[in-house]
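Take a look at this single chain, the form predicted on its own, given in structure tokens.
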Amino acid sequence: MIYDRIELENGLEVLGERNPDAKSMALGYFVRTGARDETPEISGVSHFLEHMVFKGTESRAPERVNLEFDEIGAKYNAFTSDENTVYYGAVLPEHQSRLLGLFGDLMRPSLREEDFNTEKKVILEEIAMYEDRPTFTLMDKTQEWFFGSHPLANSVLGTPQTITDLQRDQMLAYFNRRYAPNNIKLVLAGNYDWESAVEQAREITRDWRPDDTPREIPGVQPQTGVRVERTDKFNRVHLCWIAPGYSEQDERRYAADVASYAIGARRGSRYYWALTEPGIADSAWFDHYSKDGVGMYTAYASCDPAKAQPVADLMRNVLREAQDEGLTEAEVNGARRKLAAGRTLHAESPMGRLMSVGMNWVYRREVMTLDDEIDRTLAVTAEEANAILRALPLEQSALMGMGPLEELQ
């Protein structure tokens, strides 16, 4: 692998992991903005803006955008999270220039009023659709409650009211501030032409102007306890539990990932054997998520309403037992190997490596090879995993139940 990086005059960083033996190339614009960077008045604007980017530019109508992606056989998409908005695509190497030119143009969308009003209806439909998905709705509500006044309490989708009230000029102001070149990384992976990419990126972005794009990274004062969201909309009870974890900047995240996988992987974990395999819960998992300056453990289960309290008790008890008794060497070894295998399989395509390369740089300005990532995972010892578990602050956790449920302890 060959690692490339340059910072252009306007602050845009271009970086990549070059693999001359790859059969494709991928690229993405990583914009360091998401729900946590919004104010309450414009909640959901980051995700709405992601949609608007594909509605065309001054030189390309929406239909032309779709046609050009099809003409070069691109696999492409975008996503918005709490912290990032990423636009990405992959093509055969001979189409690099067209893909880069197309995405570069899209990064300066026209944001036409007519398109804005039309897409607003699409966003409202999407919010309504997700309200019918209990897992998404529950996790969104639990995270909002747990984080309280912290920016990570913000909803990615926003609410029907904030989207309805949002004005095109508010979106434009947000775009001008957050899509400044110094807040964007252009990332490449696979079999790409570096010199050509840099020259083209410089030309595409020559009129982009840097701006002040701060992000608040306050400490978390977690909201704790138990809540019930009673609804007869769903015939199952859904449970979500959250506790503080480790940030993307904290090396302990590797041990937290291994420990949580041993406890809560969808198959073969302690949660699986205690909850899913016996049929007590329909599904159950426990995971660790690292974010900018903060992290969190999250557990989830769905079950028959009559089993809600036993399932909630088991979710807690499995964690307490793991803290008290510790994970075995076999459990830790199995978790390490499965995580390493998953990351290796994911990295077999340039598209898979694109996300790792981009996120490592966005969060830590760190160049990490696949071997680096695998080595750090495999280096986690049982002693380290158990130390992480013992430090897990159960007393700072929040548990929410949603469904045909009256009470929960």
Contents of the next structure:
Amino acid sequence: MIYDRIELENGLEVLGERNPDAKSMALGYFVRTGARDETPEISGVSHFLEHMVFKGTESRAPERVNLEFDEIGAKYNAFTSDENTVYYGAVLPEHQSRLLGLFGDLMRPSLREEDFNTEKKVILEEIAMYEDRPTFTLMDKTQEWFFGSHPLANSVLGTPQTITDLQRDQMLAYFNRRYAPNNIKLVLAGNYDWESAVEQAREITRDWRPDDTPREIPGVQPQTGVRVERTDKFNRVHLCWIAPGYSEQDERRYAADVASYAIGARRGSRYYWALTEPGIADSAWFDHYSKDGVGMYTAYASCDPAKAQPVADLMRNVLREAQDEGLTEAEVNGARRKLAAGRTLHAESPMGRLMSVGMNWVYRREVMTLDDEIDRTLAVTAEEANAILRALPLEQSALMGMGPLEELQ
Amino acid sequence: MSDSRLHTHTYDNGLTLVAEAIPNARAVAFQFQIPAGAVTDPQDGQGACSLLEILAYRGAGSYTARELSDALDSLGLQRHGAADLEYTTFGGSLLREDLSEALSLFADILLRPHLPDEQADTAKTIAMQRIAALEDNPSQKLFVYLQEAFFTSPHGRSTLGTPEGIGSLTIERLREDHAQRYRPMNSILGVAGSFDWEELVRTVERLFGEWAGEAPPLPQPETEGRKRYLHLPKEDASQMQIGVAYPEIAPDHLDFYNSLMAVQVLSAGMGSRLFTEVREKRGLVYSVFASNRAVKDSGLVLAYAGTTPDRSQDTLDVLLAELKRLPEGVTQEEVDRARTGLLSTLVMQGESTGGRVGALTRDLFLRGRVRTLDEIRGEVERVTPESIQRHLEAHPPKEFTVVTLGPAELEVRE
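Output block for the form predicted together with its partner chain, input the form predicted on its own:
Starting with the chain above, the whole complex follows.
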């Protein structure tokens, strides 16, 4: 593996992990912006803008964009989260320059009014789609409640009202604020040609101007307690629980990841033996998510409505018990090994590596090989995992139940 | 992928080992495919394959359920597998040095599960919950019912089974069923990634050589007299789920690549017809697609769209119009894009051990052999707009089976 990096005159950083043995190359524009960077009246604009980026530029009509990606056989997409908007694609190495040129051009979209109005309908359909998906809906609601006045309470999709009301000029103003070159990383992975990529990136972004792109990173005052969202729309009761964890900048996240995997991996974990294996819940997991300056533990389960209370009790009691008794060496070892194998599999393709390489740089300006990542995971001792688990503040948690149920304690 | 990376070996008992070496891979993926699927479940015991898959991990060989789970975890195995329509799969991915040990655990799981009395009720509870959970997953539910509406043979069954079937199965019947269907003849073990072929052949011989017998044959797929429209009312759904199915030729048919490329033109990249007409031009949906599906000896095309109720009739009309318009012809540019996309997908799939192992076992099951990338490239390069049109004139998309789920019952205008 060869590691490349350069900062262009306009502040755009280009970096990559080069693997000449790979059969494909992947690249992505990582924009450091998302729902947490929005104000309430433009809620959902980051995600809507991500759609609009594919709707053409001064030199490309919208219908040409999709055709050009298809002409080079690109596997491509984009996603918007609370704090990142990432445009990414993979092609066979001979198509690198067309993919880089196409994405580069798209990063300065026209945002034409007519396309804006058509795409608005697609966004409203996407919101409707997720309303029918209980896991997504509940996690979104619980996160909104738990984070309170913190910007991570913001919804990625926005609401039908904010999307309907959103004007093209508001999106343009947001774009101008957030898509400055110093707020974007161009990341490459796999079998790419570095020299030509840099030269082309410099040419494409010559007119991009750096700007102030601040982000607020306040502390969290978690909202705690128990809430019920009663609805007969869903057949099962869905339960989501959130507590404070460790941020992307906190080294303790490795121990929190391992401890969480021992508690709540889909199989072989404490949640598995307590909830899924005996058939008390049809699904149950516990995980740890790191974000910019903030982290959180999340637990989730779904079950028969009649079992909602026992399942909610078990979700918390299993944790409490693990805090008291501690995880065994064997449990921690299994969690470490499964996490390490998962990372290895994820890294098989340039597309998989692209995300790790990009996020390591976006959050920490850190270069890590796959082996570095695996070593850090395998280095977590049972003692460290147990210490991190004991520090988990159960009293600062929020539990929400959704579905056909009246009350929950 | 050249021939030299591809290996197959069929043992005397009928088990076929198929493996593809992926240079530089750190991991290896493996998948057992056992001839116990929903189509061969007992008529009055639908869900048996699902229960057997759940029970397989609950103690086997010299291991208790707990010991077995811990042993798999200590290998770092990322487990995959499920009961499916025509077979059940078991397996996963892990680091290459642990392959033999994992295979030895799976020899216990497949050949020597305890199937204990006391676990039967729990397994049934879990299987019943999976059926109940389907209600909260509208698109998955749609496809279960679309398959049921399309096939008149047991291929219309849900892999989850039925509440009646699951309720009626006893542990004795499940043990008999296991003895009948967990058999090596027509079973497949696929391996992809990093391994030593000679050693692998010996390891599998040692672990599975004594296994013997043959499961009952698969039924023939039938669609004669199938349903044409089924509506599943759900008043409080935000979106309507729309599913369409129509018959196509099987994957081992000479003309298969013409059928495949026609559907690629319809729905491969985002420049394809369905995405362009339904989403990009009209903004009717977030999700719309069509794809070739196959069961042994038969093919079909499935199409899907999800949209809000008051736009759902328009969506169905546009979707069906695009399907019916296919035989009017496709352009050279469309064929070129479809070919590029397909070949690019195949090359990238070759970078993933999990992706390749699925493709290997499925090829062997549907076609009786594994195709090389060169063979697929050759076949795809022979496809022209004219050859696609000849195929579509003989097999036009028509006589659709449509299933909708949501607040609005629709009119199917063919």
